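Consider the single chain below, provided in structure tokens and representing the form predicted on its own.
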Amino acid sequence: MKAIKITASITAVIMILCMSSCQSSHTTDIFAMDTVMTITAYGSQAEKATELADQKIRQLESLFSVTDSDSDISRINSSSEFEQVDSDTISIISRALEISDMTENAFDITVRPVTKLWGFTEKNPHVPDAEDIQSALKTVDSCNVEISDGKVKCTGEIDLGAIAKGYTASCIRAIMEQCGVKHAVLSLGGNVLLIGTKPDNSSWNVGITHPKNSEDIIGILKAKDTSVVTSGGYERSFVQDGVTYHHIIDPETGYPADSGIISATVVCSDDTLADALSTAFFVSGVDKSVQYWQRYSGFDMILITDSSVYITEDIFDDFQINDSSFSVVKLQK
């Protein structure tokens, strides 16, 4: 008999620590994009900035949803013709396709025919039949996304779930800058956006969730004016026949990624890139991720396996690990 149990982290994938300040602040909590988002801004324009950020988040959710039949993405997925879409939709799809090429499709927005089979966003997720997975993979392989004059056409289906929060963070960063907010922190599920420093000009302390115990943190990263994004299999999973299956699907196999990485954190001032790369690295494994990091610049990473934590050299001294059972490896170019 099939026994299914939904497991989920009751803490944020990344938690913000030590945010107290004597400077005036405003905090807004939002439930959007299937997660709780918390925005805290400091300064005289803090309330205005958080209100505008709230509005932007809800607008983007209405554009990017795969379940709302009126969204841009749903219209693209249900049509065989070019669909007129919002400029934000054009921007995020263009960026997603670019990153997909850069990561050799380890990050892939066209994998939705496969992820639908697993049903992670539904009440009863389950392991699909192998034949159905292979059929869906053929659809993914033949999928073509075209962009022309503000319109998008797709021969398959797309899902922006692995990049939407990163793109949203970039939009909120722009709002904060327009409002003159110099200090802010946003927790968007597994994504943390840091605007500037803490009001006292010190670095923010970001706790990275322990991949083996999501109620704890494995370490604390000191960071400022950047995005810190973590992807982990503990975020959403189910158990069937004694086996745990997580929601991050390998586009090559159609099954949950099994690369040896159990948590991938990317630190990058490019908020959209940070989100996409965290998923790509979780899928790719340590060796390919390190090769990618050695080839490209502009980001750092913390990769965790069952026994080791790999930290790139520029943030090595800024990360304090709390679990001595892991060996720590400094990655150097």
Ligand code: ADP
Given for the second form:
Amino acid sequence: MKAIKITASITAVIMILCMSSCQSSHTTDIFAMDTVMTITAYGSQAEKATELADQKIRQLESLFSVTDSDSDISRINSSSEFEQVDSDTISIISRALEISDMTENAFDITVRPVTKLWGFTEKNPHVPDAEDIQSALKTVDSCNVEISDGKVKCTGEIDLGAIAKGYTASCIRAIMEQCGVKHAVLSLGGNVLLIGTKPDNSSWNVGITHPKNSEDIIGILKAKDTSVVTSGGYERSFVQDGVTYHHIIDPETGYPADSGIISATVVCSDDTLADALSTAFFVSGVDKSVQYWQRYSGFDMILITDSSVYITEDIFDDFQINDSSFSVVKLQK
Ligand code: ADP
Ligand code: MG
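Alongside the form predicted on its own that was just displayed, please also present the structure of the form predicted in complex with the ligand.
Every chain and every other molecule in the complex is listed next, the one we just looked at coming first.
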């Protein structure tokens, strides 16, 4: 028995709108990158900025898609030569390689030969043969990505699924700034981008999806001018022979990550980093993620295991948990 479950789990953004504010707002829903995206911007330039953001999302989707055969990524994946690509493709790939190094390859865009076998983005995902996983892992291990003069060459295949929405968020942030939008909130699947504060100058409230019941939220984080990105196994999974398999792959084993973390949230004003790290931490587990947090500054996190919620000190007081069955741990440097 196989059943696919794609939870359109838009991390609930609870916007307690400022009733007294006279700021006009503009909201748009966009289906792109396999998810429903919602943009709400405030102020006189809101509509124009939202339209520009919509165009940028579609442009990036057409560059980064692995299903569209004309995309930059498909051309890189089907060729063994240097391919001329857009400057956005160069930027996202160089960032991805940097973050792979930083996380000892827990985040690894070259994992595509393995994710392809699992078929999460296809109609019939299934557990691949163990031998096929081993041979795909060899391709991943020997994969080399080179960037030179606006061109990219890759000996294996790449998949930007774990970083594309974060990079998109960073481009939208730039558009909003250029348009003079001071307050905006974007929900791109598990990624939430907060521009400034709410129009009444208070913090936004971001609901973090409950990893054991994705219809519900486990708690609310107060935040402003940052990205809040959650990676969870509940986002995309299938059941085969009574076992649930999710879409975040441990590049060491070729199987869905089993680190003990069931939800990893990263809070960081570097939107691209927030997205990639949330995937990496889901793979690395609590101990390694805490080590990374101690080594690199500039982000906060909420890591959830079956029984505990670990929250870094700087956001500890901003997170209100709804489920008392978890023990709460404050992470200190
Ligand atoms: P989502 O896209 O559901 O918000 P993530 O940002 O965690 O979740 O990205 C998961 C996607 O990234 C997978 O669907 C797959 O395409 C790709 N992926 C899976 N495992 C890894 C990994 N270890 N490193 C980089 N990308 C991965
Ligand atoms: Mg991610």
